[in-house]
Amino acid sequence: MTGNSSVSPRDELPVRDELRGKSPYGAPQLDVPVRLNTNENPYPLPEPLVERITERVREAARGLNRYPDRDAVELRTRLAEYLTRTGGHRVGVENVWAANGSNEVIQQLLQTFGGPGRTAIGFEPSYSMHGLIARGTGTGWLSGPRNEDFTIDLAAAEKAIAEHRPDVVFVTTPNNPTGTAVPPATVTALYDAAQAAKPSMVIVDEAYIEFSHGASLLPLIEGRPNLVVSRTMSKAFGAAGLRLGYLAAHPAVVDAVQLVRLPYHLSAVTQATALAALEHTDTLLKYVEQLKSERDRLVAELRATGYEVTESDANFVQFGRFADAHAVWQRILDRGVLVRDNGVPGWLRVTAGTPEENDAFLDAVRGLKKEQSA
């Protein structure tokens, strides 16, 4: 989260004005029995994949005296194959770029298409790193509207784009922290509005798309050279520790972001590990199906207990409403379960974990309800 904080020693430094008084992104890292606050995949990588990673990394280690493939051609080829197989649209290596997590993908996009004198807009509440990375790249940040149910207010969004003429438009689907999906028609309408206003780049952040009830918006890149779909291997692939993100777009976008990429930005070890994971996509996606089932169970059980729940297409659930969300967060933590207080007034977010972890969470929130009714 971002926000004002007390004066710190770093503010005595000649820090850029737009960074003063801000807090770095991050969730509490606490030693508790059940941690459901960072949207990680709770299942360890299967042993055959661990062995394959070991083999690939051992092979890569023999060449660590040399720089890695700076264009990550083999990795991008395999990512393109994965997207073609699962995303409903054929893409080639020329359409795909990879970096250290989807955050670096977004950073490179903003370095290329944003920057000083330019602006980006996102529809909040949404993934707070969009705004943080915008500020970090010197890009002005605009907060666009959402409806009461956390869907995008399309008419108001189109009006904001026409008025402010942003250089970059962010659309997050499924949205973090609310879990709501964005219909394709909304994205195409926003894209058309953005092109009429500037034209602008439209970045569709699909970090959680494998958990969605619906299909990827990847096919929308056809005929839309200013549309980018961003993905990650942190969530569905259960590889948060790998830090591998990627995008799909017109080849000209892939060419453009290479103007700002750091030399040899993806290590040989990162590339080898990601390639091993891509060999096991069928196995990894079975875990996704389990988590989707657990997410739906959380939604049903929370509602049955009397909580309000936002519709979720992700691996997490936003629930409420609370007069003091942080106080409820603390009371759940006191029961040994860590969830996320994202700063959305009246709401908390819980990641879908293993059945046992979810049971512990549900026991905690049921206990709160019993206390309230006693």
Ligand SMILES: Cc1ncc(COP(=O)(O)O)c(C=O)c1O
Contents of the next structure:
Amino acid sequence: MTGNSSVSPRDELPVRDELRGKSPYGAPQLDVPVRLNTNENPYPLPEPLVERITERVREAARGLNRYPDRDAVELRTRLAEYLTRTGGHRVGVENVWAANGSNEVIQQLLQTFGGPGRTAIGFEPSYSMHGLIARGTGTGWLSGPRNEDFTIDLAAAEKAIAEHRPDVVFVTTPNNPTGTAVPPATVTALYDAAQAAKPSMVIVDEAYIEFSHGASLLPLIEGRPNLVVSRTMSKAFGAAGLRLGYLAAHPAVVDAVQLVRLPYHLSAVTQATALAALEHTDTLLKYVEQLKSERDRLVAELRATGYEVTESDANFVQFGRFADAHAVWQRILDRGVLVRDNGVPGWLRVTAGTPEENDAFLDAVRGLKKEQSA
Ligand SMILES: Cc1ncc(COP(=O)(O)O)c(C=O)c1O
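Show the same protein again, this time as the form predicted together with the ligand rather than the form predicted on its own.
Shown next: the complete complex, the earlier chain at its head.
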């Protein structure tokens, strides 16, 4: 989470005032047997895909003396095909833009539509990078409310939008770290509220949508020129190391982000690797089915063990409640399992791993319950 750290040598430098004393994003990267803390896909890429990546990258390597395709046309065409096939709405290359992870997509959107003198709102707890990227781009950050069950409090959200008239509204569905999905009617109501307050952009962050029980909100871009759906290959495609995110929106949005994107931002190696992964979409999506059933097993087993669990549409589960969540995080870590303390009071988050990893996690948390009742 964002935070105010103790004084660091970097604060001796003439850094921007709004960055002074702040902490960078930093999920712990610890060397422990079971790592279930960053919502990665636990399955390594299948060998035939590794072979195909090697082939495509070898081909790309022969042309590395040249800059890559600045507009990444082939890649955007294949991403548009994937979205059309799975997202319930027909999109073309003109609707799609890609960057180095959806974090960079979000950064480009905030550079374009946020910035100094402008504000963005998110409904927290949510993905902490939205606020951090806002800060990095000089965009003011507003924290909107949620209900006790972590759903968006629509009436309060509409009120906050009317009052603060933000330039950018973030809706994360399924939401990280809670796992909760946002109904389409809530998103359209927030969109209408945002347009009534001032013409502002609504960014629907669908990083985890492939794991959802429900459908993508991609069809909502139709007739809503200020609505953007942001996606990633880091989760469902099992390619967090690739760094490939993308968006779908009205072609004018794709055109607008050209104003801020760095020239040749997406390397030829990245484009080649992503294209290879997209050739293997069907195989990769089979892992998603496995992870969804493991997610459902985690929910059921945690509840059976006596924990509270938030409804999850993602590849992770939020569980609690704890008087001291950080102390519990440490005790689970002592048993060799790394989960995530997102700073949500009373709750921790565990990513769905392989069945063996999930068994190790469940053994750890059952052990804690036994200790408590002993
Ligand atoms: C909601 C959400 N959006 C975006 C991202 C960033 O993903 P990427 O790896 O594409 O930058 C994450 C990563 O955890 C996320 O949880």
